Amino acid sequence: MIHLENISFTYPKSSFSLAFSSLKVEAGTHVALIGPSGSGKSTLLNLLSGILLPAQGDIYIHEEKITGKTEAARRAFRLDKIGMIFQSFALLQYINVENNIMLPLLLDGQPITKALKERCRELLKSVGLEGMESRYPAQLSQGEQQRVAICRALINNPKVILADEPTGNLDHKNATSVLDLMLQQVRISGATLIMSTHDRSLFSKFDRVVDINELTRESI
């Protein structure tokens, strides 16, 4: 379960502020996060993910308290145990697509074993980008380049990914093909997924829908 609990942010010489009591979401689900353009959604994500820390409250992940560990174990913790997928794809242009998804493992200080190879081999099969471990992002299309992307947050199995409008740059067609094939892939691996998104008609593909500006009313 992923439980936060009496959260408040603010970031540094801004007026934003994001503050609730509670937000609770069970192992295995799928959440949409929605809210218009700055409400929040980023910053929640960003602080689940433990690269922002709240002012107070207290965040678990699958049991794990990351607000009382280190930044070092918070990107430990990242690392090993979640998956990101950006809007912007975050793709490194001069690596080829094998190691832009190994590169968590290799920012892990991780061997590159044969079965972490052959593990990224079916990942770009069963998103239908087989053979492609050698192009380079520049070579891709946008969908094909997210598609990428969504293989690098599966690589080391999380417990838990986070997408932050993964969609957001890709067209109504592309953008339900790539949100499908994320769920079934995130289905087969169990993980529970959160992902920020502004496309209604995206809605009915997920088992919750979280309004961030009801989470945060709720707290007033």
Contents of the next structure:
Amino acid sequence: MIHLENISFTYPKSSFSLAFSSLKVEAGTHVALIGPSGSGKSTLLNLLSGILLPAQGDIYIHEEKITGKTEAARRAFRLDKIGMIFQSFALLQYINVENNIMLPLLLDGQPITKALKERCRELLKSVGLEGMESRYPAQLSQGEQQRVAICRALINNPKVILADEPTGNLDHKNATSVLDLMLQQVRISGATLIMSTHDRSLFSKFDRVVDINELTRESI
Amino acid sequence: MKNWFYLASQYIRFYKTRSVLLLTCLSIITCLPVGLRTLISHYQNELENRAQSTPLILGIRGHRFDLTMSALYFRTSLERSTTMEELEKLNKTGLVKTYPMFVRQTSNHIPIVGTTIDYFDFRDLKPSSGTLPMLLGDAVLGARAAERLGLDAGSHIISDQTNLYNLASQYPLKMNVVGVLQANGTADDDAIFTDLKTTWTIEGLAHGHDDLAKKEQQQNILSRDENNLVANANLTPHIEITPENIASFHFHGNESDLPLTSVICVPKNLKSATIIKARYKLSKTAQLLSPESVISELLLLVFKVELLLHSSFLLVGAATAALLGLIVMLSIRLRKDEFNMLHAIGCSRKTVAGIITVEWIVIATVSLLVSTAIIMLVLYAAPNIGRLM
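Other form of same protein, the form predicted in complex with its partner chain, not the form predicted on its own:
Entire complex below, previous chain first.
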């Protein structure tokens, strides 16, 4: 379970603040985080990943208290237990698809074994990019790039996947296709998915929809 | 660390043009001052070695640099000369062994050095093919001169015409190449050696022509007195010395007045050196120099120029370092999104810094290797560069 309680966060030198009393997400559920631009969706995802720390309150991810960890420990936790997907795909242009997918492992200093390469190929096959291991991001379409980013988020079997508007840069057809693939893969892995989105047409695909405005209003 | 290196090398490989440009700039920045310094050291050593192997030089009183450069490097610009009379006086002292030289003409712009056979022993010059010059009109080529001219023993060379517009001046002389010397890495490699009399002949102080005592030549005599015969233009001088005409070559005037541009002197011992130096200190016509001290003086002047160069290199280096710093900063700023993403997926700032550092270390190392290769190449080509200069 993911549990956030009595959260209060403000950016230094900014009037923006995010505060709510409680948010609980059951393990393995798929949550759509909605709200207008600037409402704090990305901030909440950054708090969950440990990139930001709240001024008050505690965050637990599967019994582990994130807020009690040092920055290095949070970073290690993120690398090991959380898969991140970004709106801009955030693939490294200078390494091929296979290495982009294995980037979290490369950064962790793990040796790239045959088994890992095999898992990489399986993931690519599952998102319809079979045989594209040696291609570079610039040789792929935007939809294909985001599918590679999904594979990267799943490579080390994370417990939680945080996706920040992953379909924001895609057309509707591509967005639906990518989301379906992502949900399918997350379901197979059994991970918890929290994804921020503007696209109302996608809400029906999630187990739960959390409106960030309502979340903060409840706490007032 | 292995993965840092892998990511860094992938970045360098992917952005080839950028990396090659950076590598080239760094290589030039590194090899320019170091290469120049190495080249200067090379010439400094070469100058000093040549000077140290030549104890003393005698020549006409005048500019010491010109005399030294003429005796050591066969520069043909020394207009004034000493005489055989001065050499005879020097030999009579019994204090030194002498090696007279006359260096004023060229062939294909390569200096022709007139000297005695002893000079070859003094410089330890041995022929790699053919023999040393034995007869009037014989020439032996230095190794690089032979290579440059593409000649070997058995071929011919012609001295350069000194004045194309003076019909009365001496004709160029055709000489027989009788040998090529082994290379010794000094100025001797870039010269043509002949007997002193051959250079005097080129200079016009000796000549050969048909015998005016012969009956068929009598018609060419314009006037005669006790000492001289004056012939008309029908009497053609020989422009080549052959076994048939060698006997007709002769000098006019007093042999003791024949010119020498310099005389290398090797004192028998320290005492002899001191005495002979003291004697020539007061001479109004000749000077006796120690090439080592002249070259040291010359190098001091060069070092002053080099000091200026070093100062400018320091300034350019500081400006370049600032520019490099700016490039690094801009490169990091351009890649900010990439680093933020890496941080977001769990990469530490230390790892990011490590990857950037490895990228720069790889580029700097390759630049250093390229610079070293260029410097080695410059050192290898140094003698040829020196000749071009």
